[in-house]
Each structure stands twice: as C-alpha cells, then as structure tokens.
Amino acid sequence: MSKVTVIGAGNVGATVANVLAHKDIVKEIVLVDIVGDLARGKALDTWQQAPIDNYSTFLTGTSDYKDTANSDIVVITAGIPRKPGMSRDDLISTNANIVISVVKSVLEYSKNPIIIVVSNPLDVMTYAAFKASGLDRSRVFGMAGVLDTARYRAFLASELKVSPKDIQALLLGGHGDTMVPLPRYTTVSGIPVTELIEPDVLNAIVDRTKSGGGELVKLMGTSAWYAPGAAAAQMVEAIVKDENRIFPVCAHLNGQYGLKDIFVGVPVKLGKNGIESIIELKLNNDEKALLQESANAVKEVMDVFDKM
C-alpha cells in the first residue's frame, strides 16, 4: 500500500499525517481541508522536516478530493472539536452530515479504501460512514480501544513507577464514559496488574480512563492530539505492513458477544484487509453487564442518528 489519505488538517488530523511520516511506510500522505491553504501549510512544514528526521514519505495538501484518487487507506478526523460542557451527542448532527459528505466525495476517486473513523462521537461517526459508504464491514472500522487503552496504560504506568511499554491492556464497549476497561486482562510484563496495584486505586485509574478524553477539554479548552494521532497512525502502520495486531477498535458486531448491528469497541485482528477477524473474550458476568450497558448507550446514539 502506498497512499494514505487523511481528512481533516486540524490538530488531530495533522498529527496522524506527522507522525505516520515518521514511521516511513508509505509512498504518499494526502491531508485534505475545506481550508486548503491551511492542508497545504501543515504538509508542507512536515514534508520539510522529512531532511531533518530522515524519513521520504511525501505529503501534499489539498482541498480537492481529486487528489486522493486510488487512496488505500482514507483516515477521516473532519469534524468539529468537543468544547468544555459539550457532551459528545451534542456534535452528532454536524459531525454526522460531515462525515457522509467526506465519505461519499472520497469514494467518487477512490474504489475499496479502508477508512478508519477518528471524528466523534466515536461510535456512530463510524456507523454513519459505515452506511454512507457502502463498504465491507472489515473495511470501515473507528480508532478509540487504542487510544483509550494508551490512556489507561499510561496512567497504570504513571502510579507503578514502571515503563508503559510494559503494560498490556484491553477494553471494550463504546468511545466515551461507558467504556468497560479489563483489570482481568491488563498484565505487567505479563504480571497481572491486580497483584501490583489496590483494587481502590485501580478503580481510580478506570474511572479517570474513562473520562480522559474530558479530562484534557477541561485542561486546554479543546480535544486532545497527540496521543489520538499517533493512535490512528499506528492502526494504518499494522494494516500497511499487514502485521495481523490485536488492537481494541470499534467494529461492526453481527451476533459476537450477543450483539448485533452495532458499532462498538472489541479486540480485532488487524492487517492489511483492514478487520481480519473479531476476537470475542470469554467474559465473566460483572464484565458481559457492563458491555450491555454501554452497547445500550450506543445504541440510543445510533438510534438518534437513524431518526436524523
């Protein structure tokens, strides 16, 4: 695969273009911005620093959808950002009508891409590109098990005093305050965590993974960047190099873990035809419950959308 189009040069979409130029995998970024000089400006600041950090992976800015002709992989960030006391419902309606647009304008140049959903609310931003685009249900996918398990990782790694390299987690469920993170699946170099930690204090952790994404509105007025970025970078590293990774993401349920027709987040197997299968854990009933719950708060958004 060798062309990578991004939708959206605001700061997150911005940022997967850096930071999967870094990474030296592909021919061709493409950002693409309704503000074209303002996608022009972003990839060309990255394409000059290609000489200082020693990568060749060119990029260009657009506003012309003709310019990601035969895209392999589209990753769509466009979308208005979550201000302070606005809850992610509240962008449906404008993010919803964005998203198709985007959808169906890159299908005009580009026949069977994978599009990775980044733009919230997470979960039925990607159903509504899902629907608009008319692709297989491997190949539309959305990007939040990654960035919230770098969270909860990186919070774990924080309060152990330990390199987060060494944490491995899971979660399922939706994008948001409903999300089920796993203590039972999280290890430490393969230690479990729940013998490292006070159940009080991991507790703490979960509960402040959850609303992590709230947690940096309030502390900079708008959404967050860096770690969403290189969370969407590293989905399009494991499909171009077709690395099969198990990665958290939100997918498109048909009956696994007695869900159906719902997108919400569970571990896939990822490589280069995007979702190359759907992992289901073997849950205890605490855990199948909070599932529910959160597909159930899923689903009240996706039926908002439907009636839209």
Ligand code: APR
The other form holds:
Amino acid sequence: MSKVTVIGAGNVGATVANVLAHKDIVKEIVLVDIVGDLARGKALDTWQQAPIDNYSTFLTGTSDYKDTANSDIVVITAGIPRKPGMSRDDLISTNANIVISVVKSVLEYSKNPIIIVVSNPLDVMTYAAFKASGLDRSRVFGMAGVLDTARYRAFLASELKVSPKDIQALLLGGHGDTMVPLPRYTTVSGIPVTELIEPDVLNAIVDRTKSGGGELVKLMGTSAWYAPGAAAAQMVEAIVKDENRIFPVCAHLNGQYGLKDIFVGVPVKLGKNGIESIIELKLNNDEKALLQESANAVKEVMDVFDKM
Ligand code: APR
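Can you switch from the form predicted alone and show the form predicted in complex with the ligand instead?
Zooming out: every chain and molecule, the one shown earlier first.
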C-alpha cells in the first residue's frame, strides 16, 4: 500500500489527489502547498467525499515536508500556471526555482521516491527535477504525453463520432507546439485512422492537438486541470499496480532516437520501478525530422535553464 505526495494543491494538484483517491489504490495521499490551509482544506474536502464515493484512501494537507516522509511517489504540480498570451516557456525561471526547492525538501524525508513532474514548461522542469534529485533516470519523469494523446484522442472521437475508449494513439517530442502526434501509430479499434479520416482533416486535428493547452488557456484564462490531473493519476496507477502500461512520457534519453541528455516525450513501459524501459519506434524520415525539430526546441529551453 503506497503513500503518494502531491506538491501544489492548486487546480492540477487537487485534481490529481481527487482522481487518485477515487481509484482507491493507495493508502495515503499527502497534499502539500506553501499555502498550508489550502492543502488542508482540499485534502479534507476530498476525504469528506470518501463516504459518498466509497474509497478508503486517506488524505491530509500540509505545508510541512515532514508529513511527506517515506513517500513512494511524488507528483509535482507546484508553480504558476499559464495566463493568456504566455507560452509555457515564459514560466521557466519562476517554476524552475520552485521545482528545485520542492525536490530538495522532498528528498530530506523520502530516500528514493519516484517523481512525476507536471509543472511547466514540462520538459525543462523535469530536467531541473532530475538534476536537483540525483535519482536514477528511471525514477524522474514528466507527465505530458498522456494528456496530449488524450486531447488528440478526444478530438478524433468527436470527428468520428465514436467512443474515445476505442482510440489508441501515440505522440512524441516536447510538451509544446512542436509535439509530434503520430497518425501512423493511431488506430480506432485496430483500424488505422488514416483509413477513416481524410488527410487534411487529420492534419487539422494534429494541429489542434499541438495547441490544445493554449486553446484552454484562452477559454478559461488559466491552464487546464481536469485532464492534466487525471493523466498524472493514471501514471501513478500504472506504477502502484505495476501494470507495465505503455504511455508516452517525458523521459531522459541517453542515445535513444539518436538523442542524448535531453528530456522529451517517448513511449515507455511504466511499472513499479517507474520507467521499466523506453520503446524505440521505427520512425520514417518525416517523423524523425519532426522529432529532431521538437528536441531542438526543448534543448533551447534547457540551455536557458543551464545558464540560469
Ligand atoms: N511549494 C508548494 N506549493 C507551491 C509552491 C512551493 N514552493 N509554489 C507554488 N505553490 C503552489 C501554489 O500555492 C498553488 O496552490 O502551487 C499551486 C499551483 O496551483 P495553481 O496556481 O492552481 O496552478 P495549476 O493550474 O494547478 O498549475 C500548476 O501545473 O499544468 C501545470 O502549467 C501548470 O505549471 C503549472 C502547474
């Protein structure tokens, strides 16, 4: 029975805690925020939902890292969200300082946790967490691809008027406008999506997916939380249940896909040890070029971080 800590009790963090509690698969969730009463309030609210929705996962909120001691998994959502007109990269210096201090505080009380980063700009915040933690690369990774493929699958389901359950999809690259949805690896109950949707319509869906986060920022004045929170909770579930699920995850590459010392989204097998393995696809030249372009964009932001 696991202990999961969620750092940041804002929109995304509170949703991770709430969705995860509903899965009833972990013993305890600790919600941490610098605003301690916010964490305490949201944890108490979700605990009071337990008798209604039938789960036993116990939730507490705190601003004291002592309460996070011996966490198996830590989800980091602390940081500022995007406002209209901001790119994810605009958040870099503020959120990097937050993520680094959070990681250091977490590691004072938990020796070898698995860390899932959600704060943006995602790829670089994951890199910052990895460097600050000194943990193995299999234990520090970021949530982006599960969300981005969910958006892609939802758009495809709307277009085809089918259940999103039946849409399987894969996506590579950074969590930004250069992400690479892969129509060649997208199927609807086994049927290649390219047989069901005309190329121009499919391209429009791919483009909408790439700016899917921005679409919501425009609508709501802040970034999304329901699907991001559920996506992080699904990754926690795969680890806690040792499911060996295959998800696109922001992972440290060490030569895979011809990329070295960079964090970008690739398909991985997720199980009890975190990233059990990275799966290398046989990309065609166009896909390789798009991934390289995305990696270059991530590297630029990583360089900004390295010079900070
Ligand atoms: N330690 C703990 N919590 C912190 C810290 C810190 N050092 N700094 C900020 N926080 C908390 C804030 O107090 C706030 O409650 O992080 C929370 C962030 O919540 P929101 O402002 O609601 O932002 P949210 O929409 O949840 O997004 C959080 O996730 O998806 C990404 O781009 C998004 O980077 C952003 C992050």
